[in-house]
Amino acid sequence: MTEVWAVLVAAGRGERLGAGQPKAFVAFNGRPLLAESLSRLDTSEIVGNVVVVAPPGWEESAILCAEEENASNVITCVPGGDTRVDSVRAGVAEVPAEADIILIHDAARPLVTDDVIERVVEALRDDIDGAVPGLPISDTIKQAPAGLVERTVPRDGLFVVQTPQGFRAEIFRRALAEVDQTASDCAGMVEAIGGRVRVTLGDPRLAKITTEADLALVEGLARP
């Protein structure tokens, strides 16, 4: 059996959301945003255990949220760091050595589904080091430094990448140890050490919540 652990990164301050509290604890359809991801990861048939990374000082609130959701697969909660990479490192440090696969998921993308998780994990069975869900870009892309168009970028093969991102545990730990914090996502760190990363089909509902408009949009997507 493949042992899959998830690190749920929920340490963002949410300053652009303007809620006066960390993003993970803003109201999302009547309960904390964090609760949505906790509930979905708990009911997943693929994810074994979960480590939550909370804003410093909010660990107790995160554990209470997990208890209220009956999220029994939450093993521990640790404080996040100054950067997202620091927060990921803090969470991965709690994952035991025997774990085969580590999933990194952002609580800011609450509508994670078992279908997406399954596609990511299945991709890792094919001698692949990492897998990320993504959606093909359909819009025209212009490269325009300082606002002046230099070229139109061919969109064939371009994807908007989401989470959860999954990795073979051994190579991801090595990437975290060897790569600096300039990578824009976790997969970029694995790529930097020569790892092979595959894009799997994502989900339009996995939109990231950054602003109030995003929050309203994703709340609507969550409703039946």
Contents of the next structure:
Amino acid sequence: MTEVWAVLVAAGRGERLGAGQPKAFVAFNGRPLLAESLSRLDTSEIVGNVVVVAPPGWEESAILCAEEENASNVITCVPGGDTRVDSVRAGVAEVPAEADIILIHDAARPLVTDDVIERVVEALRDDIDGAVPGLPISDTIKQAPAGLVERTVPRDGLFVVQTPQGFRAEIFRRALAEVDQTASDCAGMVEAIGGRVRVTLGDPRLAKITTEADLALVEGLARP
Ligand code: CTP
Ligand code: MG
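How about the form predicted together with ligand CTP, since we already have the form predicted alone?
All chains and molecules follow, beginning with the one already shown.
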């Protein structure tokens, strides 16, 4: 059976949200934001075990949160690093060698579902090394580096990508060891070492919480 591990990165400072505490611990419909994705990953039919990456000094609070959610598949909690990639590295270091697939998920995207997880894991077939959920872009995209339009970018084949992003464990570990540039997402690192990455259908409810307006919006999406 394929062993799937999830690394939940929650170690960011949440500067753009500006709540005076890390974003993962801001209230989201009455619980810490972290609790939402953590409990969803914990109860997933596909994910076996979860590693949480917390802001340094917040490990105890993260463990408490896992206990309150009865999240028994949460194996460990480690402190994150200065950048998201550092935090991903810290989390992946806790994933045992037996893991076949590693999913990386942002706590800033609380509304992860088993449907998306299933599509990501399912996409890792044949010679595919990585899979990312994405939504086709519906807006018109203009390239205007200095404010003056140089061109209208054809939308065909353009996607906005989300997390969880899934990878074959072996190639992902290699990408983390070899790529030192700060790719803007995990898949970018696998692409950089020649890995084949597929885009699968994401979910509009997987919107990322960056600002206070996003927080209210995603809280609304969570309500039935
Ligand atoms: N993240 C992390 N470690 C970091 C930076 C980010 O684990 N050093 C995580 C965040 O906790 C979040 C995800 O990566 O779940 C996406 O990052 P982002 O939305 O940028 O969150 P923050 O870095 O916390 O926010 P900001 O950039 O506004 O400070
Ligand atoms: Mg950030």
